[in-house]
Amino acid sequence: MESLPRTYVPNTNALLLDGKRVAQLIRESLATRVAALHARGITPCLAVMLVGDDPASHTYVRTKAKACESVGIRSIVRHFPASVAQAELEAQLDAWNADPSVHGVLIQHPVPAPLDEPALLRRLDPRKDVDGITPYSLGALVAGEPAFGACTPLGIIRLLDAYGLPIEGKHAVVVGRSVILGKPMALMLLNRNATVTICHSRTRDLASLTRQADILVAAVGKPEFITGEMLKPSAIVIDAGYNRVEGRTGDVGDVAFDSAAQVASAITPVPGGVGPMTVAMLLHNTVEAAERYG
């Protein structure tokens, strides 16, 4: 990857971690790999299962489909009403599992209740789990065995690497324990030889732990929850939050950016930080699946 320009948050010493730029470089590399697959007669294909009418989910799916097109990946979107039967969704997964032209499958979260999303994830062929969140993929991550990594934490690791920010030997604090972000994030950091602390909504005296973090990953789902006063001087701050706040334009992260940037040595913006990296890793995993199994 080419050398990245070092841009700093105005009036601070905090390096701005430009996920949008890094993701673009990854996409350019993927386009070359996709062209090589096309020359072999293989078109990488991502199939997306979208259930219900959640506006955010529809926006995410459109974004992912556009990103696929930008690098030459074919995308298929099957939209089902919230009233769909579980058996119909399972039949669609079975069809995609058996289809050699489909290399990756994404079950867009959340699948509305009373449908059983965990059962759908268990049914998905792990070789096509390009979102990296099935029990098999997470178990492989625990065991240190090959599997597709969950896209957001994988994107965070790639972003740190792109800027040459060391992980080994650092104390990383992850605020959040979701199965798609907090837990796999902690495992990936652990696998890179960081010392890891996981915090959550019931952690007592959270600030006493966040102030120990050389690397802080905020994934708690609360707008501007992490403030500069909760940070260790020169911490690397990764904001994986996207929150809608009434009266505010656009998304708001889990970190109070202005105050955090006064303390941090490096920080991700929202938007333009973690989000583009998540999409880039979905494309990366899909291309990997086509290369491995195409």
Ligand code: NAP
The other form holds:
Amino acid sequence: MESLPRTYVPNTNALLLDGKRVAQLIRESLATRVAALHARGITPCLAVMLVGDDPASHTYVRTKAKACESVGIRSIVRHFPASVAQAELEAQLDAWNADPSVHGVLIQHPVPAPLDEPALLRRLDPRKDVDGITPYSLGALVAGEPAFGACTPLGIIRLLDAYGLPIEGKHAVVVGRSVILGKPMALMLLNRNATVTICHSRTRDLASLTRQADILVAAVGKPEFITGEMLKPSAIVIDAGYNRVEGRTGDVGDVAFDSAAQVASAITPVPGGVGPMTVAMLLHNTVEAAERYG
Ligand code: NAP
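With the form predicted alone already on screen, would you show the form predicted in complex with the named molecule?
Up next: the whole complex, starting with the chain shown before.
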């Protein structure tokens, strides 16, 4: 990857981790790999299952489909009403599992209750789990075996790597333990030889732990929850949060950016940090699936 311009947050010593720029570079290299696949007669294809009418989910799916198009990946979006039968969704997954022209399948979260999202994830062929969140893929991460990595934590690792920020031997503190983000994040950092602490809603004296972090990942889902006072001087701060706040335009992160940037040595913005990396990793995993199994 070409060397990245190093931009600092104005009036601070904090390096701005520009996920948008890194994601763009990744997309450019993916477009080259997709062209090579096209030359072999393979068009990488991502199939997306979207259930219900959650506006945020519709927006995310549109963004992902557009991103696919930008690098030459074909995308199929199948939208089902929330009243759909579980059996119909399962039949669709079976069809995609069996279709050699479909390389990746994404089940857009959340699938509305009473539909059984975990059962859908269990049904998906792990070779097509480009979102990296089926029990198989997560188990492979625990076992240190190859599988597709969950896109958001994988994107965070790639962002740290793009800036040459070492992980090995560092104390990484992950705030949040969700299946799609906090847990795989902790495992990926552990697999890269960080010493990892995982915090959650029952953690006592959270700030005493976050203040020990060389690398702090905020994956809480609470706007501006992590403040500068909760950080160790020169920490690397990764904000995975995306929160809607009434009266404010755009998304608000889980980190109070201005106070954190006064203390951090590097920090991701929201937007333009982790979000674009997540989408880039979805494209990356889809291209890999087409290269491996196409
Ligand atoms: P989630 O499933 O709601 O998980 C939130 C986690 O935060 C839980 O583990 C919860 O602990 C923990 N938590 C809640 N309150 C806490 C507190 N007071 N102290 C410490 N921990 C606390 O959320 P998620 O899906 O992981 O998402 C987290 C954030 O990342 C959200 O803002 C989401 O929008 C964003 N996100 C961004 C991307 C992206 O592409 N950038 C992708 C996915 C998610 P318990 O387990 O104890 O409840």
